[in-house]
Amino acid sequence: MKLSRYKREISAALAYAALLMAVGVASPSFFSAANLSDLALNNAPVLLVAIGMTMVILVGQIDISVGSQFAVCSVAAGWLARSGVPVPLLLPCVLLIGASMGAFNGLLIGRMGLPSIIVTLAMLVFWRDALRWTTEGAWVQDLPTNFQWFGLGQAYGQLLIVAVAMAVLIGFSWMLRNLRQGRAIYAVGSDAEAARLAGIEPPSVIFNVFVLMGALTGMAALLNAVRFTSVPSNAGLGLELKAIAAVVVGGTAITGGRGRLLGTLIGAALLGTIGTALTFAGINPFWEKAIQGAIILAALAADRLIDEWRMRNQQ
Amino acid sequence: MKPAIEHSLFLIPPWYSRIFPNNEWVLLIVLLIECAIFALTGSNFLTAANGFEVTRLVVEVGLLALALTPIVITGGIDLSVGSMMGLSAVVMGSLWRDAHLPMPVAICLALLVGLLGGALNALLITRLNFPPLIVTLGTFSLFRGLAEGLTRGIENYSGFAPQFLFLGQGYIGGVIPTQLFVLLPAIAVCAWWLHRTIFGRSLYAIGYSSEGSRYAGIPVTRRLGFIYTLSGLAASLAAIIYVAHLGQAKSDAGTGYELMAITAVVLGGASIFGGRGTVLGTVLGLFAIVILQNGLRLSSQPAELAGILTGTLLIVTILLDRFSKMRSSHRRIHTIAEKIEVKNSQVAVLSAVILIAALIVAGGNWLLAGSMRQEIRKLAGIQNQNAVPPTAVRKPVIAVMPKAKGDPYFISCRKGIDEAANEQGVEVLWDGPTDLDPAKQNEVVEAWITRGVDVIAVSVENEVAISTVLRKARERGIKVVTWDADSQKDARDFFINQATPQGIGYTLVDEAARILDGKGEFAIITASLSAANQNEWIRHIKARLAEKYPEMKLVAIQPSDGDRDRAFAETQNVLKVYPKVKLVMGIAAPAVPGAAEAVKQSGRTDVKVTGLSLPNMCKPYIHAGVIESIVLWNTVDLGYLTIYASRALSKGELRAGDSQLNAGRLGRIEIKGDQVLLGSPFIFNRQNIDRFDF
């Protein structure tokens, strides 16, 4: 295994290590088990969405409607639970709802060949306002007591959420690397025409990726919702930008065809830690957004600098 | 996905595809349909005054969309423009107020900031060769973050000179909004530049193939650098107009404007892959969206429909485009040329169409509008709820605006509003921004003035921003009350006062002191860091602490952005970083249950939660003993009283100087000066919470 193949992941990991070191020096209690498990739990939903987003970006598309889909799935999960759907059945139901929203995107983008940024921009406003219209902003309350943590209790529930997120990450990572369907995503993202000539059907690959994106968004929404006893109607605002930023900081090329889920994991961890790290380091939260933006740009610049440095060395 | 270049370049396409190379006529039809529908269903939609109001609203987004058009044509995108507006606004405000620079200098420096920000994007995109989407995603966070960091979220610059405010609020010749004289030349110059100059045409070439353009001798990096810098400049110009329009500069200026600008551009037929797009299309796209919003408001349809319809419209137009492309690509091979050259005569037509579109939109046809109104009214008598037969007694129309429509707090107020409206037989219009947004509040009030209502009742998000437009409403003879949060005193007749910021702040601290026994550390979870009301409360909280409870210490103020999940995560952090904190105070409705859940999951039974929230959200936690108490007033009663006071005002039963108001089931309510008093804030705890359901 050549290390240089992983240079993008490595530069993100180095940035993450630097951040952890800085906050570790400022406040060693950051590394307490309780804090690390809270961080993992709070970022698991973003990670799940970012996994889907990685595949969408790998195939050369983008999805900015995930935040609105997330909200729709959260509220749907709440309504289903309140109307008496047994808790174990919630997951398939919500996955189905998410997958159908994703399938609609996939239909327009994959089958019809419409540009993904416009389709998902339309769905971003559509789902958000449709949800506002139906809920009128009301939260879903009075959920059955076994809704929280699927009725497993806090410790097991937390474990389950992190375990599911990790399993999904590893599963998709393996699929992208080893399965024909996974490799097809890279092929279509690199050059759709070449992929078509090689016997792959780009429309159906793109369609499938969007279905998966929707299903993963649904899963993220449900796993996030069960951490609480009620469901707010405005969940997931700005989630799409968080997920895209995590994917990009993790070294996936926005033009498609290049990137790994390992990088996405590092990217999601890096961006998800900044806010907490600032609080621990005693820095004013006013600067959080500025620092986030700077880190995205710095990750890009580092990437380019490493490239140039390697070029010089080769000469 | 780039359009294939055809061989038959020399055939002249028919006139309609020269003016509308990307099927922009679809939008013209959409616009006409919108106008027709809203003329029937809306009140005073087709009037000159409304037309000009609409153009006032499009200026800021219009400038962004104009600058975005060339960027999209080259296949790029700029997400950072909305954030740049925030940064330019606060830079201008702080230079003017804190550095005491004269206004023109501050404006120039703000423009310079826009220029520099744009140049930063340009540098990263052209020199380092990064994808524009990612670069501007980064600067989207960076610029907004800088604006928040520089102002600590709290600074709110206002009190600008009238000459400056004239730019955003004034009328030239009595009817034409000043900023129209910025937008129209901008459209004209942009159209000429993009379609008529070598520079502009070269952008299309870059969009088709940037590599090919380079071989053809076009300096691609310089051209790209120029348009991204221009976009930054346009954003700061938009910021200046925004500030003049609202009369205040704050770090949240222009939030979400980038999405609206992008929507306008792609709706206008520009291809996101580059190489296609016209200024005419962008302008039509812009008006299609803004007229939709304006028309829905005037015909009292839910504002949420705007998003649903805009989304549908976007998909339908690109689908149409797709099908017409597919159809013509079968035929075209030998007939129609793909590449379209624009001639002088066509530019004349183009400008004429722009003007006509503006005129349609401006409802410029006084005569037609006036004479048709009668006819339309007759025709629409059945559908139109407002066209009540002359024999029936006209119900007073009371327009009520919350700070944000989807906020559970205001939804509970609405219960009381509907209850009182039924009892009193008044018609209530309920509309407002979907998220906290002072600019949107102004838009809604403007629409109500145009529509013509009897009373406007506003829960004010930002007192400086809204007061100008409320004064305008009073000049037109509309009664104005404020409820929940007040405007400037001369901008309204009465304030339905449920609690002053001071009262809220003091009650919160007193309750915290009771729980903590007057000593110890506590933390606050606020809404967003730039939320005006919360910052006002925090000021009073600090004052009360300094004055009365020296042994209590406020150790942290963390933002929740009105998001329950964020409040949860922030509380977890606070509990770990400040182990001595024994009380978490949430001062936004979703922050309290979020904080309570975090405390509950941490297992810390020694930490209590209090704050300002709604009983129903907090009930389970209050019963579980996690939330000690919450401070609030009866929001249902607040809505109820607002309607009673508004109706009395419209009937002339409530006049300045009165000392009492008869308010239905609430009995006699005290009036003090120009304030109708609901009573002091109420403390909900385990004993009394089950008596309330809102």
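Only a predicted model underlies this, so the values are computations on that prediction, with no experimental measurement involved. Numbering follows the first chain given and starts at 1. We call the rigid core the largest set of C-alpha positions that still match within 1.5 Å between the two forms. Compared with the form predicted on its own:
- Leu300 is among the residues whose C-alpha shifts by 2 Å or more between the two forms once the rigid core is aligned.
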Contents of the next structure:
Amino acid sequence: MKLSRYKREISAALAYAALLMAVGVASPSFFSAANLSDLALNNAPVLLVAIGMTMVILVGQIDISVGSQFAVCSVAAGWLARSGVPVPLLLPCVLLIGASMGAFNGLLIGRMGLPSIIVTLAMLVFWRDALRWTTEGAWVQDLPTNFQWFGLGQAYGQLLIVAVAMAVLIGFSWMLRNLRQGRAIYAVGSDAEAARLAGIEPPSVIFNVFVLMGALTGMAALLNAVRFTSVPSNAGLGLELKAIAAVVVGGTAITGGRGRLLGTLIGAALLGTIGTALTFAGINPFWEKAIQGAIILAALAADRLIDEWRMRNQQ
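Write the structure block of the form predicted on its own for the protein whose form predicted together with its partner chain appears above.
No partner chains or extra molecules come along with it, only the chain itself.
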């Protein structure tokens, strides 16, 4: 296995290691079991959305409506639980709701050929405003006692959320490497016309990827909602930027066709740690967004340099 194949992932991993070393020197208490557990729990829903976003970007598309989808699925989960739907049925319900919203995006983008940035921008506004009109800004309260942590208690509930996120990561990583559907995603993102000539249907691949994106967003929304005693109607604000940033920082090419979920995991961990690291280091947390932006720009610049280096070597 050549390390050169993992240049993007190694770069993100080195940046993450440098961050951990710096905060470890400034505040060793950062590595307490309680803090590390909170970091894993807070970033698990973001990781799930970033997994779906990785596949969307791999096919050369983008989805900036996931934050609004996340909010819709969160509120829907609360409403369903309060109306008496058994806790074990909540997951298939929110998966269906999320997949339906993703299918609508996939229909417009994959089947009709509309630009993904325009479609998902429109849906970002539509779902958020529709939810605001429906809920009038009110949070979902008076949830059944077994809704929080799925009735398992905090310790087991936290473990379940992190375990589900990691299991999904491993499952989709295996799918992308070993199954025909995974290879089709890379093929469409690399060259849609060549993929079509090879017998792959790019519209179907793009449609399916957006369905998966919606389903994973629904799963993330439920796993996040059960952490609390009430569900806010404005959940998921800024989630789309976090997910896209994690994918790009993790080395997935924004133009599609190249990238791995291992890099997405590292990117999500890196970006999700910055805010907490700043707090422990005694630095104003308002610097978090600026630092994240600098890291994203650095990742894009590094990606461009790697592409130019590869092209020179091929000549």
